[in-house]
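A single chain comes next, written as structure tokens; it is the form predicted alone.
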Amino acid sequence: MKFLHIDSSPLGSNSVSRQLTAHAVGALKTAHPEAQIDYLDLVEHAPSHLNLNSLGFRLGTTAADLTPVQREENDISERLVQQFIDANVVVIGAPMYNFSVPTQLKAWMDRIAQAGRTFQYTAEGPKGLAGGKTVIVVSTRGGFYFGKPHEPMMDHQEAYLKGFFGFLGITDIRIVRAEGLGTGESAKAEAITNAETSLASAVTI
């Protein structure tokens, strides 16, 4: 079994999402000591956003037609998509930034969304090719959104992640949420405790 642990918060030791993903992966490792764990820190090792040099995997350009920089970018995309495909369980720390996900996480998602690798277009519409794995999203937010009237208009974080991974064919998407982290220390402590409790069942594989 292979686990892929991804962090995307730039807050380092002050990050609640990093604290909670470490908690989740620790529990998974205890339950599956034989598992291989890959760690991807998207702040330390963020792929560049898509540009003309990194679009080779989408344009179907042959290696002979690529510049050295484009070949290097293609190698990065290949490494990231294969790492994702090989994982049985993916744990993602995804804080809400301006109602969506950090740009580092979005850059990674753009690299792994590859036609013919993680999805394909068919006559009946798109079909995901990355099914059979579990994605555990640790969602952290400074305010309160879940179940609130403004959620449909302002939550482009959890909804986006569920839609994205669903598009890739993944049906087992588990959200563990810590909300209200910016509303006071007591609310923050309560949110972390509740999230850790939720993780106990979310990491049962």
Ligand SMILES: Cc1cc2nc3c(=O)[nH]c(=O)nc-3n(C[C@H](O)[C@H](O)[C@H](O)COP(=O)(O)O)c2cc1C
Second form
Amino acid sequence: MKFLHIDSSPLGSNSVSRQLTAHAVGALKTAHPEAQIDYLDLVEHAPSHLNLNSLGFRLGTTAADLTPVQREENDISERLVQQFIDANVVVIGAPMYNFSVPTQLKAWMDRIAQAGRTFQYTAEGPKGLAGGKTVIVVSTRGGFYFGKPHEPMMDHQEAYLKGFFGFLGITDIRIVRAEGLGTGESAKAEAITNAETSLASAVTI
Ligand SMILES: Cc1cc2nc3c(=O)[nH]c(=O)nc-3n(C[C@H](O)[C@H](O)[C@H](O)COP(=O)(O)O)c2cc1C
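Starting from the form predicted alone shown above, please give the structure in the form predicted together with the ligand.
Let us now look at the entire complex, which starts with that chain.
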């Protein structure tokens, strides 16, 4: 069993999503002491945004034609996509940033969405190749969105992550949510307590 623990909040020890992913992975570790756990801090080690160096190898260039920088970027993409493919359970701390996800998380998603590795287009349409794993998204938000009239218009974080991992073939996507974190200290404490309660079932593998 392999777990992949990912954090993307830039706020270090002040981060609620980091606190909750640590809690989730701690519970997974207790239940599966034999599991191998990889940790990816996307703020400490963010892959660069896509550019000609990181996408060059997809332009039909042969490996021999890659520049040293392209080779290095290709290696980063390869390491990240293989690490994701190998994981049985992926726990992702995903704060809502401007109605979407932090750019560090988006940069990682851009590296792991690879035709022929995690999805492919077929005559019948797109096919996900990364099925069979569980993705636990720890979603943190300053405001409230879940079940609200503005949710379809404003939530490009949870909806996006569900769509993205679904596209890669993953059907077991679990959301642990702490929202309203910016609406006062008692609301924040209550949201964290509720998220910790819902974590208990979300980490049952
Ligand atoms: C740059 C930035 C953008 C944010 N954008 C939103 C937003 O669009 N909607 C929202 O509800 N909260 C927003 N927030 C609040 C965060 O989602 C909230 O503080 C959450 O706790 C962040 O997770 P963390 O504690 O793990 O860092 C934003 C916070 C920052 C710093």
